[in-house]
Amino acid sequence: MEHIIAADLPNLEQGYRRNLINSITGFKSVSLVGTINRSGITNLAVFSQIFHLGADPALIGVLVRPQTTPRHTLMNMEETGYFTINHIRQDFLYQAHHTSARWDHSEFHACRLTPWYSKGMKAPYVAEANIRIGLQLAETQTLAINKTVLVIGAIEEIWVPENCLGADGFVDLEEAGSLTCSGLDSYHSTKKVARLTYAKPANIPRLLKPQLSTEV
């Protein structure tokens, strides 16, 4: 078994170190973040640093890399105050990954993906996505340790297929075809092992039966 300590990391080849640290933390959510600027120019970028921050209020966090180069996604968020998160499916995986290239025009057009707007959201959604989340920018914080920017978005609306939403609010990501990722460029489909009951000291966890009703 390989044993790598902190003192070894600065001496590793840059690409090797980048892949190691990005993949060692495990599987991550991956989505396309859609924004638009005041001039109406859209932007679309793939992000794998997206995470739940709280349910009440409903908040989602997004990490944006240090601004050593222009970060159009962050600039648009701050300019208009809105952004969308769109789950990636295998049907458009190659186009989604292609948005990470350094385009000089809208990634929607360059990567053949369709912008779609709801009545309640200024930023564009990806029409091809099954699960879409519209957010209003709530707060940004620049982390002192490495200048990464933490973006906090407040959920304004959610779009999810009826057959993917259980009676208890649980979203079936496999049914929706949502992909996950590891590292910077490895994408994965998922297979659910089990959904378990709420853990209590006195009770052994058991399988939780699916609640299939779509009534909310």
Second form
There are 2 protein chains.
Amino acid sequence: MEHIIAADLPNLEQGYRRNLINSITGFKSVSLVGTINRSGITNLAVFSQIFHLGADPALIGVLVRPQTTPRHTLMNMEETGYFTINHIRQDFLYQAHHTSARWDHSEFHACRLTPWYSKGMKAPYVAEANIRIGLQLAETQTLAINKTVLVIGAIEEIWVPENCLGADGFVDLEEAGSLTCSGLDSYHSTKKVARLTYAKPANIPRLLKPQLSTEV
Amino acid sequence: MEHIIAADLPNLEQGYRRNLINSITGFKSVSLVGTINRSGITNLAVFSQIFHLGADPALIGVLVRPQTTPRHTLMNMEETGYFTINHIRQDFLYQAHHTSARWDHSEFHACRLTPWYSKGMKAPYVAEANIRIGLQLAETQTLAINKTVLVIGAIEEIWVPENCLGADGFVDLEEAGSLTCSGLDSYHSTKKVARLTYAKPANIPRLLKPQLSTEV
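Please give the other form, namely the form predicted together with another copy of the chain, since only the form predicted on its own has been shown so far.
Everything in the complex follows now, all chains and molecules, and the chain you saw is the first one.
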């Protein structure tokens, strides 16, 4: 095994350290966050630090790194109060990755992705995405320890393909083609290993019975 | 497409809503967090909300949900100041999932997983895990919006199999067998789609040249 200790980290080349620390935490979600400013200019940016914060109220957290993430996203969120999360699929992966270049105009146009608006949401969705979430900005917090900004959004609406929503509310991300990512630049598709039953001491976990109907 | 709006959410059955909101954010990392209390009793718990917070200093965030996560982990972190993150692999998936039952003794023993201690870390690692991170508790913050606790850990050491660490610091999680998860109970293996070059406006993203040597 390779063994790297805290005292080694400052001596590592900066890019090496960034790759190491960004990949060591495990696989991540990977989405395009869509926003629009007051003048109507749209923006798209790749985010991999998006996570569930609560089901009731339904809240999602997004980490915005001070140095590495385009700040347009945060500015637009604060200007208009809305943003969208659009899962990246393999079909438009290269275009999605290309949004992270420093564009001086909208990444939709620059990267040939299609803005799509729903009635209830001011911020643009990505039409190419199968899974789309529209959110209202609830609050932002700057973490004192390193100035990372934690954005908290309240879910306003969810769009999911009919064949990806189970009778128990589970969203089949694999069926939807959502990718996962690792580190700064690695994208992966997934293959289901198992859904397991709720764990109790007396019961060894078993495969959960599939629930495929799509009633809400 | 299924369309679910915020006003629908309170009317959904609680389990349905929990599955929906937990799975909609995308794929997640999935690890066992290892801790020990002052009396020497060890604890293991599955966490899927673990993320990169910064590379310099090297910080990792862990979300602890007030209602759903065993509080022993947080208590032990605060008692001893240390914890470990151990990526879950398919080989011990059922045992790992079983740790989330309400055990009244150590999950290591209950679920037949092997504690392993390194010289520099008080908290136990999982010997069966390929990728292991040892951390010192840096701070905890309770989010006012819903009492979720954000635990911030400073990386003390990293253990990675030699064949999984690239010349550029990238950790090949797929080679290490690390799984990803979605929702509350679904586990997935991954298949690499692409590592892409750093995005610039003038350059369409390309496949990154593989870097397979393992020098630190």
